[in-house]
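Take a look at this one chain, the form predicted on its own, written out in structure tokens.
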Amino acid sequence: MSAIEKFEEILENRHQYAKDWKQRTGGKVTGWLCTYVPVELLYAAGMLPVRILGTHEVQDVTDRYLFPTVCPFSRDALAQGLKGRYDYLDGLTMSRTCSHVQGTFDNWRNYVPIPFSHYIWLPCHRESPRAVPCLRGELLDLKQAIEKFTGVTVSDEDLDKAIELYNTNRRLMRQVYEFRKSDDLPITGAEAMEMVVASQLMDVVEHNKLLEDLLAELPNRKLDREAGLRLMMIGSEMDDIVFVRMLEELGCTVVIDEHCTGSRYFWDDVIPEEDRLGAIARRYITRWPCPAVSSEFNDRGDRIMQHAKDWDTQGVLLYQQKFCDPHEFDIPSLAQNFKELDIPTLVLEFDVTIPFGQFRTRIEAFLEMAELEVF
């Protein structure tokens, strides 16, 4: 079985994963609901650290604890707390973003039973001079709550040990993504959001294994088919990988992203300091920033023209999360500049009740445009 195989599997069977992992190692699984939560910390702690997903299903059992205008993804989320499909989970984390994915946490806490929950207030103004160690603090708080939940004291090892898994998980996701600059492209959009999303379920020590093994697959790799237009796909939280595939199977490739089930989750790593949750915290204030805590859209646009230059972005899709106003006020702005580089964008908004067939009409008449535009 080939690495983007088994981690499609992985991703098929995430639950089961979890549970075996749990069975076999004897250790503890947290979920965390934003991509802010410090992995780093948990796993040093010898927790498996799992990103709460949905599944892009109609539901209904969340119309009582959450308002009808939070995101579909929030409201998704929630559902699967509710229905016990994460029974298996010993703890609960949130780092504080947007509203909606706190109401999603809020809710879990007060009516889905689980023994551990911790929640991390990210500091708002990351140009501050006091956001790093404000938010070290927080890390402090976790830490020692941590600790005294497992009954594991964190050494100074530990965390080391953890930020060299972790920064050579996001090295070695870069060295793929390297791969997706090239005319004669091995890897699709869709294989590389799986290989990511299952960055975030996943043993980090077995997904650095897999990462390896696909590095040494795609030097002799090729597609089945024409690359077609170079895609660039921004916004909210995506996983829904059976979108990307529809996608571009109507004629074109996703090259490069930018979203937190993409390269915003693992582009930035942890410089090591001697003062180790403050290196961590220093990461999290620097990374590259989701519009929910971002303070300056420069912050964000430059270094997004950058990669569609870098992996030749030929057209964009903006989308939403139906409800998200981080990245609906995001749009206009990003909209604008890809069109000072002549580079065409669509903009969609993700709900889970619109069928895809509307998406495909709307697709399809962008991809026609955009290859007059290009080719």
Partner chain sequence: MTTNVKYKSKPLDCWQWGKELRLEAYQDLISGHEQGKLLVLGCAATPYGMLAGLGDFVFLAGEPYGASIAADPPFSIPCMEAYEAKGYSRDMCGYMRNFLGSMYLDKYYFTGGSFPKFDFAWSVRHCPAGHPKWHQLVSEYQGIPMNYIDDETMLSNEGDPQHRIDYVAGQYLDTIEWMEKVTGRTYDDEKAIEAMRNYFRNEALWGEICLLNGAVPAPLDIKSLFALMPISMLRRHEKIATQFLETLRDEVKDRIANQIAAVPTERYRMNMLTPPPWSFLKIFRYLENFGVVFVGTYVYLINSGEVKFLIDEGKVIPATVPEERPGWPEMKNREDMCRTIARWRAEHPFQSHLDTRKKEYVILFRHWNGDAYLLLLNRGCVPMTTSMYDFQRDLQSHGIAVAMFEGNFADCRDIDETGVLDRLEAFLEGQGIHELKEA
Second form
Amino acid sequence: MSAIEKFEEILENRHQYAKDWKQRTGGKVTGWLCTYVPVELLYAAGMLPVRILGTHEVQDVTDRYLFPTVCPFSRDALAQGLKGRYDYLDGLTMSRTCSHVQGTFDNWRNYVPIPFSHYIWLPCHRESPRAVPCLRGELLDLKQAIEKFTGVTVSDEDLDKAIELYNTNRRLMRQVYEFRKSDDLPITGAEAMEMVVASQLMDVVEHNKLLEDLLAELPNRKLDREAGLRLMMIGSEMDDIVFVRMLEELGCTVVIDEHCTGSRYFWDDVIPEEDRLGAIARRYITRWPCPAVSSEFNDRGDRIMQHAKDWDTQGVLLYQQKFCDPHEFDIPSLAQNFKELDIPTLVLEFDVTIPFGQFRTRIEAFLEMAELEVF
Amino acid sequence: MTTEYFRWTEYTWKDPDIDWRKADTLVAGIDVGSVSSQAVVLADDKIYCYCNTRTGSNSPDSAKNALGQALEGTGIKDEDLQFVVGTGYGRVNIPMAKKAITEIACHARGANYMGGPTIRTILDMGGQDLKGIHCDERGKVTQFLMNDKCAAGTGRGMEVMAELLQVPIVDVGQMSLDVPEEPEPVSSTCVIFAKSEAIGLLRSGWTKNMVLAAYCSAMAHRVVGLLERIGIEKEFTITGGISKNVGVTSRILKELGGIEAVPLAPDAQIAGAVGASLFARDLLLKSRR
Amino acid sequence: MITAGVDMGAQSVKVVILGDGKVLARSLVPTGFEPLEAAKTALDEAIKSAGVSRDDVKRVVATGAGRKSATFADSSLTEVTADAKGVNWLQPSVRTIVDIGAEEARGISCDAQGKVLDFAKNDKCAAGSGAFVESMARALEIKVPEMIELSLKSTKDAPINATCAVFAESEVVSLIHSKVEKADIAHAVHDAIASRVASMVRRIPVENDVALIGGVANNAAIVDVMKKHLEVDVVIPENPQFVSALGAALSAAA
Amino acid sequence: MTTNVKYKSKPLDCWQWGKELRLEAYQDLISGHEQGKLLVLGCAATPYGMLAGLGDFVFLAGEPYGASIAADPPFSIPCMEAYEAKGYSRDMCGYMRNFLGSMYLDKYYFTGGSFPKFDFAWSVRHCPAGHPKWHQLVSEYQGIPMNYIDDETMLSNEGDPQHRIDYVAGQYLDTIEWMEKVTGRTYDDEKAIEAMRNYFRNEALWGEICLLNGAVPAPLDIKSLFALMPISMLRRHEKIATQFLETLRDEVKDRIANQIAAVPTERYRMNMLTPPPWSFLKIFRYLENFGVVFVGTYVYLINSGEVKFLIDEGKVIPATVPEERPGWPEMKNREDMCRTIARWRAEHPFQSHLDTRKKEYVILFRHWNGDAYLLLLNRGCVPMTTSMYDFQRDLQSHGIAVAMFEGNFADCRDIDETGVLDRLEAFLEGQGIHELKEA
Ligand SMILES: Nc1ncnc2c1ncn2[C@@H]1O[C@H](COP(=O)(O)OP(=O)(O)O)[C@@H](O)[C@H]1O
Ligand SMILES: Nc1ncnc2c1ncn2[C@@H]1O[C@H](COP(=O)(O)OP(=O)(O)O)[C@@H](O)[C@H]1O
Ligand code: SF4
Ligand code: SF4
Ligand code: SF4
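Given the form predicted on its own above, what does the protein look like in the form predicted in complex with the partner chain?
Now the full complex is given, and it begins with the chain already shown.
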């Protein structure tokens, strides 16, 4: 089985994977809701950090918890909890980012029994020199809370090992992304997405191994179709593989992304320091920012434009979960930036209640529009 | 015998001055929309004939029916058509089409052809969609926006209203302008609820004309909201069936600050099919090269 | 004492005549253009079939969307209160009421005395109402009763995502094109509306017994899927479409 | 024939003075620059007394400005349309949309004329995407510097809060230096401290006044509170505000002693948690026909005022000012001041954690002698609405009646007035409250 097939399989059977892991290792599984949760710290404490994601199905269980204009992702995630699909979790963590997913966390804590939960009060003033020490304090709280819960002390060596493993994971994924710069693409956007989502569900040691396999396969791999337009995907949470497959079937390939189930999650490393928690804190403050945290748009904007150039982007899909105010804010400026470079953009708002056909028409029209010389 | 007020007139048209047999290229564009279907035949770069009819319960039959009616009495047989492009909501289910292109691209191209290369902004108001489109001087789309989730403010809604008030849909626009003063727009443009809202108004003593005016202006307001999001670059034109409803269009233009809309001849409702036929011709010529 | 309750609904007017704790007569007249006329007609019809005279009817209470225009009534009552009163009289064990009418759906939670504890309603959108069912039947080119019958025979799930009735109509059309069985589409339609209604009703506590009322409670296919979505058993009081009118008549007698 | 009027009523004596004070503040925004004052944009949660260290200033909080516009649909609609035309969507903060639209149209709401140009923007990040981003758009559009304080510590009740207080205090200190840099002025610590003392005092006064409204009949109602609140909101750092608020407080006490009611037909008392739907304030008048009086709303009690909740005792009492609290040091220099502000904020009910907040809602309800809460599912503000269903359930579990409606508090196009009234009527009917017949 190829590495990609393996990722796909784990995505399909994510709950089984986590349950097996638990059985196999005797460790605890902790769910996380936002990429600002320091996975290396959870892993150092012997936990399997698992990202909570939805299933993109229409559901009717969250309306009594989340009011109608909470983003569909946050609803979908809570629905999984309410339906008991994550009943194997030992813990749930969340980092302060946006109010929508805050609702998911608060309600989960209140209405779905969970042995351990912890909230990380992420200082969001990234530009302030005071942010790193503050987050360090939060991480210390988290560490102590976990130690109390598991009864195991997290040593410096544990932290070093976890930092190293996750740094490796990030480096390997960046290497895979390097391959996507080529004209002769070896991997589709949907496949790359499967890889990143799997990294958020799997034991990092196992994921690293699969990444090594994938990197060995890539030089000889080819797409079974024309790559078409080179597309960049920018936006909020996105793990809808079915959608990305549909998108790519219409005549394009996603070559680079900027979202929290993609590059934004893994792009930056922890730079080792004597003070381990301080080093982790610095990574999360200075990392590629999510608009729910960043206030200086230009910072995020500049990084995005650089990505777009480096990966030779010909078209951009700017999408957001419906009602996602953090991302909505940046969209007009981003669209303007791309317009200046003559790169066409398409804005899509996601919500499971929008029939696929409507997206399809828009994407097709966009591709028609983006094709350099139409007919 | 019941009258179906929502029915607009279906028709065909043919240019008697053109001899299609002399044409170098003979192609067609077929637009199967959610409410209406059009077929346009292009002889070289001229519209030779077209048909505008109601969409039936399935796309292939609607396409056949539209094309069949357009070709009737012309002597053209299906196999005489050298290239057919399908567009519209049912575009992927048009058996005779060699290629499907979205209605967004087609409306822009068709508007560019009928209204000239100065057109930059197109508003397409169809059966269940609203679209704002920007295009360049060749009719190529540069940006577009579409309504989603809610069909309020679309053609279907107007049909429901016509049926309810028992006013032929083709008269709705004129009648809505014939009011002593502009009433407050209705609060709900929901296609389904328009009915009870209208009943409420009639009950409180409004005339049919006023109800229509209130509905048209609510619809215009929604549309302007969409247009403001995409922005208006001149020249401006309106395509789709609602472009024939002066009650809605005049209010849109007024709300936009009194700008003008470039008229599209022969028919703004066939813009999509015209665009499709132009693409068909391009593709044909390209394949010959 | 003889009293009357008049429910001036969006689609039809329902009247119940109550005499000393017994329902003497019911009538139903389409609301049409002139709700007030329709209501008067319905009231007259009911009085006639009860075999009493207008003067015998001591009090008339109106409810429903058009209640404010009921000049003939002595007073008015909101549907929420009327529903609770009506259901409580018929079936005092009910704690949760789901009322699905032509244009509105409501969830009501009440106590053993029929006092309203909490309620939820849908917003100005046809999703989750009888009108949705009717417009889907039109898209399927069949009548509602036929659609119900088909739905009950369905064996497969099909998805309808759109909440907007108009877009859902086109989803139905594309399901027809992709050769999905009509029975399964019919089922999908009912499933979609039940899911919207359930989602709204869940905003209030759903406790046994749960009663389904309103015109749509006559729709066996909805009843079937509602049970699934609410994960409870559902009771249907007799003449579910008349419960609001009954509640109004009861309040007139009180 | 019975009369529905149960209580005497009369307008407030200090009403006119209040209106003048309010107007002065609004006018200052137009004429401030001419008088050499700094014009600063902030938000309702900015402890703007600190600005006094830079000299005279005029402060505008974005939210009340947005709310004032929202209450005036003919002005508001073009604003929101101008905002939408920039490509931003309707589901963002309703206040912001009105505010930005007014800026884009260059129309100042209160006194007419052009929209003020600020010297800098200084916000508090208490709404994840909202505030700093809002100010960023102003700063880009007007070409002015911006900065912000990240201070939403209420979201956490885990661990020792000390590092969070350090973080907030540090940001205040840094901002002072930043302000000196962007304005070229030197910061006078003493002036700042004095203004902050006024600020704390006035907050406590406003809280005290709101608490007085627990009396039956209520001496004030929500409408008068909304009208008078801007004084506390905009001029909290001024002595004159203290004079006014003390006068108001005394008058309210007097009204209580003499049983003078805001709503003479009072028979059912409701409270809110959030701001009202501004374009639809007639909802309160409508409900007066049922004898319903709105006593107050939690958010403005803790937003323009401060009170102290004694959670364990189930009580709420007026707040003292920080320097008078046991164990709090006197403010002697800017470090002390920043630290005091950070700590005061951390312990302010404004920053109460969700779990505590639920208890406060119940306590306040009892203090205000409420009969029901009216909750707004606000489509115009996500943070204030995220936990609304949770609150509803919690209140109901305490046997408190809750009515709920949905709509946008700052977009008149996004609220179904008839639907809301219908809902409320049904709710009141369930409570046995019917419309009062004319006497
Ligand atoms: N002659 C007419 N006068 C007024 N309105 C019309 C006329 N013809 C069509 N319409 C309106 O246009 C709508 C159909 O628009 P159209 O663009 O043809 O739809 P589609 O999306 O199917 O392409 C109808 O629902 C009706 O409201
Ligand atoms: N026997 C039935 N089977 C299925 N649906 C029914 C039946 N009777 C009524 N309905 C549906 O119930 C709805 C009317 O419900 P009702 O409670 O009377 O509404 P309203 O009070 O708003 O007029 C309509 O949508 C109608 O299609
Ligand atoms: S950032 Fe956006 S997508 Fe993510 S949880 Fe918040 S609202 Fe939803
Ligand atoms: S309001 Fe009407 S038109 Fe809009 S989504 Fe609902 S059903 Fe559709
Ligand atoms: S959305 Fe709410 S919390 Fe955020 S800035 Fe607006 S009013 Fe304040």
